[in-house]
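A single chain, nothing else alongside it, follows as structure tokens in the form predicted alone.
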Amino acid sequence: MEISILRLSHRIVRDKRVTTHLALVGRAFCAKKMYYSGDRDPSIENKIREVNERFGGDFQVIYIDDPVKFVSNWRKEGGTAIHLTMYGIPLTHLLDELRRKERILLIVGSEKVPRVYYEIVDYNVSITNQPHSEIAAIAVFLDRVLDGLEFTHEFSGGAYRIIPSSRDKKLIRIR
């Protein structure tokens, strides 16, 4: 299964930290890419490239101009588009069905998500039916659908590897 994220309406002044954290969580929880719209922000793209260089992996952050067209094309190419919203069907009701999908695009907003996204996606899915963070929604979705893969996934190509420890920060240089 290949899962990507679409962050709608990134605003440089307001959303830099949250959008960066969405990318970091998506990467750590085994998503493949994060696309984003709104303000173009090369600093986010560079930050994730640096994380990949240090800790491995090939997660990409890619800017797109027209997210509605992007979602439509994703679906035309056989992918499944899922809008994570507190108004959707609970994830627990859809887990088995979603685990059978080959390519998933998870859509999260920054400001109020325009109605068109509720209509053009395959699923509107909720993590809970209460207000919460898009970062939490991505993490819970990926953990549940990928059944904890993030705990065993190996990221190749990095300069460092973290060694689990109950007391210390253990980091070894591997290249």
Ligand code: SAM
Second form
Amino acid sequence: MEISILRLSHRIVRDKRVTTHLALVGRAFCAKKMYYSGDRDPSIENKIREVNERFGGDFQVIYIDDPVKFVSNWRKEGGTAIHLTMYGIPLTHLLDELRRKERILLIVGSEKVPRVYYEIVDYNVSITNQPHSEIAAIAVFLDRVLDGLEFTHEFSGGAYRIIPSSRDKKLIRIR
Ligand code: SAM
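Can I get the form predicted together with the ligand as well, since the one above is the form predicted alone?
Now the full complex is given, and it begins with the chain already shown.
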């Protein structure tokens, strides 16, 4: 299964940190790509490229200028579009069904999400019906649907590898 993220309405001043963290969490928790709309922000794309160079993998951050069309095309091409929202159906009710999908696009907002997204997606899914954060929502979704894959996934091609340690910071250079 392949899961990508669509971050809607990035605002360069207010959202830089949260959008960067969404990409970092998406990457670490085994999503393939993060698309984003709103303000184009090459600093996020560069930051993730740097992280890939240091720690491996090929997670990509890609700007798109028409997210509604993008979601429609995703579905036309056979992918599943899921909007994460506190108003949706709890993830736990849909887990078996969603684990059978081949390509998932996970949509998260920043400011208020326009009504159209609730209507054009295949599912509106909640991670609890309480308001919290797009970063937490993505992390829980990926962890549950990919069944803890983030704990065993190997990122290839990076310059460094971390040796897990209970006390030290152990980092070895591998290329
Ligand atoms: N005020 C915004 C609205 O009414 O749409 C929500 C802002 S929230 C900080 C940003 C994003 O986090 C939401 O668009 C949604 O994608 C995600 N989110 C927040 N709470 C969630 C929940 N309980 N379940 C799933 N996603 C959630």
